[in-house]
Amino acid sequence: MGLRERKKQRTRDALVDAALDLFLTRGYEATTVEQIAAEVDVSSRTFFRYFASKEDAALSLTAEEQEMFLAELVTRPESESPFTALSQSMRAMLGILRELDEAETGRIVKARRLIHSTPSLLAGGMRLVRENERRLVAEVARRMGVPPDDLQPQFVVSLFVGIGLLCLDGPTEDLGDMARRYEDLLTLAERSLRPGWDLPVRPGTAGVVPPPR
């Protein structure tokens, strides 16, 4: 990035750093965008050029946490299947997140414990997680050479979010141990299905079960 980009960057982090700071101390509600500002030094105004919302800010890394993700399922293979494209971009987005420095992983882990202790920030983020599946049936229905609105893509994407939510429920806040229940959660879904069960279905055959291998 260049000089200014860098700069908006670190004022940007600033930001959130400051939110997530005062949410966990003062409360969500009761903080204020001006408040946010003022730790900053910054004018409430400038704090709206980065975020539209108090909320805007709150969930900015799941929401960067779901573009990345996005991003690696767009360069993986179209010769993988879709379950494997959609789990090679959650290791990929995974060693990302790890190889993060200690100031950052801070942040994410802050911004986790924060939504999931502040129930309107709980209902946000599963409102980013539903309109980040949509993209992703998008995108596995355009691999897959199917419509959108079919059941094929819905299905895996469904599945793959599931577990996705699933181990984001964990004990855990550690991004590692995080990966190694993501990992664990993988291999049992991959051994509870038929291989091949995620390749496009011929119309007409949806109900008719391939002979064993």
Contents of the next structure:
There are 2 protein chains.
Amino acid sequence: MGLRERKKQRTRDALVDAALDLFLTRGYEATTVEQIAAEVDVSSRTFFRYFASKEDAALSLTAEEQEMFLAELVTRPESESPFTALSQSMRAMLGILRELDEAETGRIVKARRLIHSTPSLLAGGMRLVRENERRLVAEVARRMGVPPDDLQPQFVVSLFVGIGLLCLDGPTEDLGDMARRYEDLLTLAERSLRPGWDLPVRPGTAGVVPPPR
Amino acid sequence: MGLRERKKQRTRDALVDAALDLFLTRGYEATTVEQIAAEVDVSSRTFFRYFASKEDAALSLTAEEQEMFLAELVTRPESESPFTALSQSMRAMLGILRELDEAETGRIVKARRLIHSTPSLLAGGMRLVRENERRLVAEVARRMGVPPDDLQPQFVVSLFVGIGLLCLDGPTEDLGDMARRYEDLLTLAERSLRPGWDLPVRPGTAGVVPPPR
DNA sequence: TGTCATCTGTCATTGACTGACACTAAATTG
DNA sequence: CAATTTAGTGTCAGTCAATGACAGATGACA
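With the form predicted on its own already on screen, would you show the form predicted in complex with the DNA?
Expanding to the full complex; the earlier chain stays at the top.
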């Protein structure tokens, strides 16, 4: 990787760090883009070359997590039922997050604390999640062998995303808290749902029908 | 009601109408607050005395619907299970919407088309819904006789809100479309969920335990 | 009619965000 | 190792949403 790209990455990280720190101390709205840029010795115009908006800087880590989640999902074996595949993807992503270097996990926890304490950012985070929902539905529909505008895959994904949001909503001191809350919610879901609820009503041309478990 | 209040109501309605029309023809971002205000022969400062933001004007009708829904919920008998009470409140609200005068239903349909075709407004609408989620959880938790930070009422509400969002997400030409989509989703939910899933795991001090249905 | 509270317009200001252009430094090529 | 292309950055000017302050207008009410 060339010098140019390394420099860019360093600037970007510095901007995220500066943004998170300022947001957490002075508050999100009270912090101006100019202040963030000044902290990194960069013009505010440059800030907007890295991030589409002030909000984008605060949510960039969450957006990356979303991408990781989606990447996990497409690696899940076709033998898993849709909801199982979604759950396992989430577990895998949480696992990966825990294995990052300290600087990165620090950022993630900071970002999470910030989002949780700033209503407009919480809303923005949910917007991110919902934007991914479309892609999730497409993948789940494919697995189920039904068209993406079928209600069933939409329902499955909506239910799962709801759990994810509840997970995000709760108090989160560290990644362990989050993982624990997530497992509690999965248990609750299992108690509430009929076995096989996420299998296609009219089994389509999808892969192997999973065992009844 | 005095002349003053009537005048105010007229200005407000005119602003909403002008906003919806301009948003739908020129596009949401392409329309400035000044243009909306000019259409009603009012200064843009006045616009912001009626609406907290440009987005607020586009979402004011949706916000009113939310309030109506919540008002319905608190009138549902305690004998209904939480999810049944939520579903019935939604049906009641949709019923009320259909009985409004033509001017009002026209606005509602316009607003819905606009929101559906403008990503940032769709996000804003979901933010509105999510903000209400807290109040819904409080009411459902009360009915279940558990504290509001219990996971179960949160799960029940999250599931219901998810259905509401799916309903909002789909193509909506008129209020009938929406009602039909909503019923389809409820059927799907019933097929997926275990009977009694929304009853408190540890029955608390809540009202009468509903019949098994 | 006269006072009072409320609504409104005007003006000034802040801050997010964008486009245009020039300048610098890295990357690439002969 | 130059020469040239390419990408990243700073500066400047400008738009638009949103807010505070003050003054004038207008319905409410004694």
